[in-house]
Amino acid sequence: MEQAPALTPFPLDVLLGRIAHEWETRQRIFDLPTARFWKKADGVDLSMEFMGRPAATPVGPAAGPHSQMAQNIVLGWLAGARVFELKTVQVLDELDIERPCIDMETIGFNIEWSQELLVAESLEEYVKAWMIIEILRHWEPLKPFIGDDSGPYVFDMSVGYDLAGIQTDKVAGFMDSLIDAGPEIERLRPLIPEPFAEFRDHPFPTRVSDSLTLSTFHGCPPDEIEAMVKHLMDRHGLDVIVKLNPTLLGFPRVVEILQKDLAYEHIRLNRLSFVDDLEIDRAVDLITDLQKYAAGRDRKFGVKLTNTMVVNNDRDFLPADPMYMSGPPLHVLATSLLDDLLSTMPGTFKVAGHDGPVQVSFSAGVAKGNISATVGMGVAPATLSSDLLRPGGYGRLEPMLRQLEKDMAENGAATLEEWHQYSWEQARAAGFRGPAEAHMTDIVKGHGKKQYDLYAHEDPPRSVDHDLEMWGCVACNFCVTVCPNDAFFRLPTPEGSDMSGRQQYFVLAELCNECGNCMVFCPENGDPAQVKPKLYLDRGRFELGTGQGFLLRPDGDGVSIKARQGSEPEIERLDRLLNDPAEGLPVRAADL
């Protein structure tokens, strides 16, 4: 039996139509309220350079579930992200990833490691996101909420996982088409719908991305890494960042930090991942050689700290072994590795107090509670994924940036350069080599440890003893905010309705890949992705699906509803909710 693809992206006209319709009916975009849109603060400048490219803030989503589809990227931009590490693309683009694939119940694990779209679909998603952001930053209705100048942003592509794969026509063509996206933009331009007709002739920049974070995954030989970097610089003219693994710390050190200092004794490390991975001495040589190679070709080179940590699966939730650990303990490992590299290779890295040529990107448990210390180390950018998978979702970015602005302002730093200098001076005055060692010491041995150890993260999300139902629930809104793909939306329960609850929740089936994150955080017993009404805009997906489900079709100014067998009694309720003139279905009926 033919299987439905994991994700079916919405076309550009449907996404832009939804933006216009949702803005008109509820003044939200992809269900993100304007209170969580980011706007530059007066007196504090968060701008930075990423591999020589300007960006208005030092944060953004890491390559993962938040940078795979166009609406994900747009949501990040609205909330303040300005550096986007696009989800990693590889030549094998028809993967069978088991479900659920994300477990954020405590610290964060996943078994999902590559793109879930075809390479051609990934290209289109990234170009669509680029075009939508360019439209929104010039769209007058948004100016009061994002400012007249929302600042520059960077798309950083990511590919993996071996030289043979990135040399294929499929992956090489993907990279070339982001370096010069002119043909793709012209193909998509006619799809710009009427609410945004003024942008049909807009001069969209055609260079979507010309930097790349190389995902080497776990166990990639150092000679292979070197060959890939040189190929990307020579064949594609790219500036390249290499993602490093926390295994560089060595097995004894990781055991000491993870199991002894932080008390995660139950996490079983995968010893083979240390045997196969790059070791510190070879990493030092590799960084030195690749920096020289890049400089000789007028290219830039950097490193990213870090990839996830391979661990054995000792939990019942995820169906595959091994799994990959992220979140707070990874932050401690990555900070420790940064301090090791700075002491081993002084003057090499472009961080606070060193001013070397090698840029350091950071992605490991970044959150509001550590954003100021993380950025103070001089890393640029600080990308994140785990924190965005928690309640609040993309809306957690704006308060994070406000916290950084507040801490800078209170300590007299008007720019990130001044914040780096302040952090350096404070660390040195306290007897540390620099802010990396100061931060590491605090989170491993000091007061900050309580944010990272087992005892801060051993309790599961709150729950109630009630089975989730299609209509009515505690209306916590978690399913909407923790979904990285924006597959959920909510509508107010009509007055006089026989449905319980203040809000009713719906799933846009094409955008749901059953990652499991909504199930983890739902306080009731059940899987919202399966229990809440599944709405289909695509007939093919509807016909391939099973269980409850509803196909939507345009009907005048509203929608008509076709139910799968057994779901017909729910049509009357759906009709009342989705065709409500006040809010209703966020997608325009004409776009179905």
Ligand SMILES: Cc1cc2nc3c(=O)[nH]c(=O)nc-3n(C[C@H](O)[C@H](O)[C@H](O)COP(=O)(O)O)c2cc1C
Contents of the next structure:
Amino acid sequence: MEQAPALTPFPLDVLLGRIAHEWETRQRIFDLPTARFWKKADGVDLSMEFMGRPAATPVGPAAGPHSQMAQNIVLGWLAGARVFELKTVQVLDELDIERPCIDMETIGFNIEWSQELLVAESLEEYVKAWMIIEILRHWEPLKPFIGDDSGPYVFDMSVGYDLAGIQTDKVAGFMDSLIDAGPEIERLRPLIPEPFAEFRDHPFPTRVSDSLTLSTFHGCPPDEIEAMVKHLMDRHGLDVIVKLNPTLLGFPRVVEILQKDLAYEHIRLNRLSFVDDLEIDRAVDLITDLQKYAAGRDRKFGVKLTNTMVVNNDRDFLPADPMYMSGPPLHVLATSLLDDLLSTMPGTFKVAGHDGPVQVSFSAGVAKGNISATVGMGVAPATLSSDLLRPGGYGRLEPMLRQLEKDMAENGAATLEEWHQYSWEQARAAGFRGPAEAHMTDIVKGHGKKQYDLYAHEDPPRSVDHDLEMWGCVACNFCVTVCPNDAFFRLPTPEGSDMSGRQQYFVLAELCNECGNCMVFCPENGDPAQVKPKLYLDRGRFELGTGQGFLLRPDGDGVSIKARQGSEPEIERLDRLLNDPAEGLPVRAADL
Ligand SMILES: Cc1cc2nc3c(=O)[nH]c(=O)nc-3n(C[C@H](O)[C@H](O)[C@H](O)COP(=O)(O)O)c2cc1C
Ligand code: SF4
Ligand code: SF4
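Show the same protein again, this time as the form predicted together with this ligand rather than the form predicted alone.
Now the full complex is given, and it begins with the chain already shown.
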């Protein structure tokens, strides 16, 4: 039997129709409540420059599950993200990734590292997200929640993983089509539906992205990295950031930090990955040469700390070995690497106290508890994946930004530059080389350590001794918030119904890639993505699927429901819930 694709994105008209309908019926957008929309605070300016481009906050999703589909990127933007490292695109776009692929039970592991869509679909997702954000930032009903000026934002492409791949017509065409997205925007423009008719002639900016973060996969030879950066600058005129791996710290230092200082003795490092990866001496030459190369061509160059850490799979969850570690311990490794690089190459990096030309972007265990210290080191942006995969999801960004604003305001910093200066002076007064060493010392040896070591992360998420059923559950809402694709939604249980629980939960099957994240966090026994009613909007996907599932077709003002495995009572319940005029299906039936 033909296999269903991992994901089937919703077209622009369905996404925009959903936004209008969801707003009207429940004042949420893609399930995010307005309390989690970010609005600039008075008196504190979080804006930064990303490779010379303005961004209203220094935060955003790292290349990963939160920057792959249009609704994911829009959710990040609503919650305050302003720099988006788009999910990595590579020429091999029909890889069969094993599932589940994400394990956030403790610190963070995964086994997926490039797009699950066809390259052409990824292009469409990024342009759709760009158009939706452009519409929403001008949409009057949102202004009370996001402000009159929600500020600039940057889409930063990510490609990998070798020179031959990025030179193919497919990947080169992808990059060219984001640098000038005019044709793609015009192709999508007729799909803007009635509730947003005022935007049908909107002058959407056509340059969606002209910077790129190169994802260097573990084991990518240094000469290949250099050749790729030069090619991207010369052939595509891009400003380029190279994403470095934590192996750059060297095997002994990683062992010392991870296993000795943080007590993750059970995590088995993959020694081969250190042999194959870039080493510090070569990295120093590479950074020096590429900065010179960029400056000679009026281009900008930066580094990103860091990609994930390769480790052997000693857990019983992900079906592949090795796996890739992210989250809290990676934060300690990346901070140490930053401190090492600053000592080895003084005056090179554009961070507090150095004033060099090379931008340092950061992605390693960024969370509310360390955002102020992270940004205080001068790195920008601070991007994240793992923390957004925890309960609260995209809604964790707004409190994170509020924390940064609060810390800045309390210490008299009105801008990020003033915050860097404050952090620098504090660190120097305490006898450190700078804020990177101060932060590293705190999280390896000081009070901060207890947020990063094994003992802080060994307890699994809470659980109750009950088997998950299609109807009713403890209604914790975790499946809705931990899903990066917003595949889950909930509806209140109707008065007098025979279903238990306050809320009922549903999966939009085409948006679920069976990553496993909702299963990890669901306190009941079972996989919500398999047990809760799977709703299909696409007949082809419905026919390819197996197990329980329901096809929705437009029917008058509502939907008709067809079950894959005949079950009248289930159809009756769904009919009552999905066709409820008060809330009902968040997608407009007319758009199906
Ligand atoms: C599920 C998952 C998928 C990821 N996919 C990519 C990818 O496609 N390209 C990439 O360069 N990095 C990828 N990453 C790495 C992240 O961009 C990030 O660098 C890393 O996870 C560290 O940040 P964190 O600790 O906040 O997760 C992925 C990470 C996760 C958790
Ligand atoms: S519904 Fe669950 S398994 Fe599916 S994509 Fe979302 S989190 Fe992953
Ligand atoms: S299905 Fe599980 S995760 Fe979702 S609301 Fe119910 S108990 Fe919570």
